[in-house]
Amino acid sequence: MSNLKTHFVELLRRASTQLPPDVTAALKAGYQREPPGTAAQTALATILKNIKLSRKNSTPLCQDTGTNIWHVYHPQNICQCELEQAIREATLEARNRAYLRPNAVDPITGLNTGTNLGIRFPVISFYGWKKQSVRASVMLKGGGCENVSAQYALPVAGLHAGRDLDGVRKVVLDAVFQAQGKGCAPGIVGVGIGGDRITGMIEAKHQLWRPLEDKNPNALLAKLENRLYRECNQLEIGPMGYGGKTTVLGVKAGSIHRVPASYFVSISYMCWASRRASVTITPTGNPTFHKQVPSSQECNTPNCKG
């Protein structure tokens, strides 16, 4: 397949500078609910202006351009190596450009590698499925927010959360009220319920995949996720904290098997620039790229999607 590097530096261009459509008609919103002449209005009418200049100009909608978290999907034919070469490279061309800055940080001696790349940096998730295109999918997560996303083990005595749905409602609020402004709110939080310490953040950064506007297929979770947006709100953090009605855009849940012994409720945590972008391209190269993720659930069995 042709091209991929050319399609990837793509991508990562339009995640940097281009916030999704559902997430800037959230802060629209947001805008419209604050009182004129708050901190908080102002605070969000700044944002607004910059996703326009960020857009019109192709440059990064915050100078943190995160970690670089891709989900690709790809048919048998082609070897992940080939895909993962692609995407190295196009990371290091983004990042020549200014699309992205160079984030890949050694924990061990502090040095910076200056190319955006590094030990499993950026982060690549492979999936087949039985179709012949590839689906790359890239989310960028900025690390300010990243500091704020928690964990919690149920039953917590201090919030009086027990080990069912209401107890994960007060860890999610605990972990809202928590971060206050230093996530960069209005922020996005995706909620993993279950699983072990790993695989429920993966599952509660997943959860940041989804459309604002989509519904949950389980109707409980999709119960929690509304009443969770609406108490969240009713924090008055509100933008970058200076009080208000808008702290959260969206609250997203999943949830996978556990073991009886452990009951984790995990938090990832997203900035308003909620940045990500897709692409699907064709066996012959040619290229789509989606105003929103796809939905990647197109296969009932979990490592095969098509």
Given for the second form:
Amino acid sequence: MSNLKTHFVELLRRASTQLPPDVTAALKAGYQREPPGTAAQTALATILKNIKLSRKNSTPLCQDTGTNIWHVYHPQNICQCELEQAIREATLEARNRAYLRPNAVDPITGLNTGTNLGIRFPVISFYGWKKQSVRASVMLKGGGCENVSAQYALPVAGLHAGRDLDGVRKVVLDAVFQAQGKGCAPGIVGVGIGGDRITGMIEAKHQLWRPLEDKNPNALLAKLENRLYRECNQLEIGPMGYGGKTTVLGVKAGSIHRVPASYFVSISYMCWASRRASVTITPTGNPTFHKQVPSSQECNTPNCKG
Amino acid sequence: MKKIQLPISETEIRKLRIGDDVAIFGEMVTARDAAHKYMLEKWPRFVDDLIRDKAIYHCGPVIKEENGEIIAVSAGPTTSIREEPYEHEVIAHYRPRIIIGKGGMGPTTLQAMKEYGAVYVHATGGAASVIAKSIIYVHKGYKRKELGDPEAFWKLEVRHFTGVVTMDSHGDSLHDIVEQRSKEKFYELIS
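For comparison with the form predicted alone, please write out the form predicted in complex with its partner chain.
Next comes the full complex, this chain leading.
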């Protein structure tokens, strides 16, 4: 497949400099909600101005261009090495064009590689599918919001959080309370219920791909998401932690099976700059850049049993 | 909006109170995680003039170099609380008048601000392109190789750099107020 690198550079440019429409709309709604003249409203006004300016000038929305999390769907006849190579070359190019910051730091020596490339950096997951096209989606997750992400093992006695959805509700509220403004509120809260310490957090992060306006197909989780959205905002932490009505833009929850002994609740906090972008590239190398990351992550090929 | 010209005196900085909107003009220097550690381990002398009576900005900018000119294209604040173990000593030794960042800081920094006369200015997290526009000149990056570009000391010239005073030199912190209020709400919601 040709031009992969070129399309991936463009994907990174879009991801770093353009916010998805659902997030921008939610921030605008927050601006309308906050009383005029408050620090909360001023912060949201600055954020909205920043969104416009970044798009116009192709400059990163946030200087922390984060961990780049790639999900790549590909036909079986393409080698994953080829895709990974293209992603790494595109990452370097995007760094040279200042769409990305050199973010890869060696934890042993403290040295920054300067290239934005490192060991398992960027993070790439591959999925084979029966289509002939390649779909690549990338999420840019900053360090500030990653630092306030949390994981709980139910029960948590101090919070009276038992092993049920009400216990889940309580620890999510605790995580948002603990985060205050430090994760760049108003944030988006991804919740992974169940699994182990790794898969639970992966599920929580998967939730962050969902557009804000979508509805959880599981009625109980949909109800939990709505309640948590309401209650998180009642904490009145507000944009940047200045106090205000807009503390979170959305809560998204998913569940995976757990073993009897473990009941993990994993919470991935995403800052307001929830940067995600997606492209589908045909076998002849023509790209379609999606406005919104397509929700269907499965194969979708007729008669596919896989 | 109060105009702040750097360098600034202790008397002037003590006039600021939490909730004040400020616009900063003049010279400041970026210093974040690695730079804070560096300051307290190596006690570098070049930092003295960059900081005294001026501002430390918790920021790791995206830097673009074109024809020998250094441009900060994206330069919002990073989360300040990580510098809490260092900031008290940094304030005591290097005497900045302003710490700029996001998310606020803790009791030891607040105490140092009260003792030595300094304030915390909260900039809008993530508003990196807008803030970069207020950086009119990047003088120089110090310790770029050693600390890496995002964590180097960048000497900046700013014009109308805006923010809100959320911690002042009188022991008041907006972050403490918001946290206390949200704590009451939180316990209501989980009881």
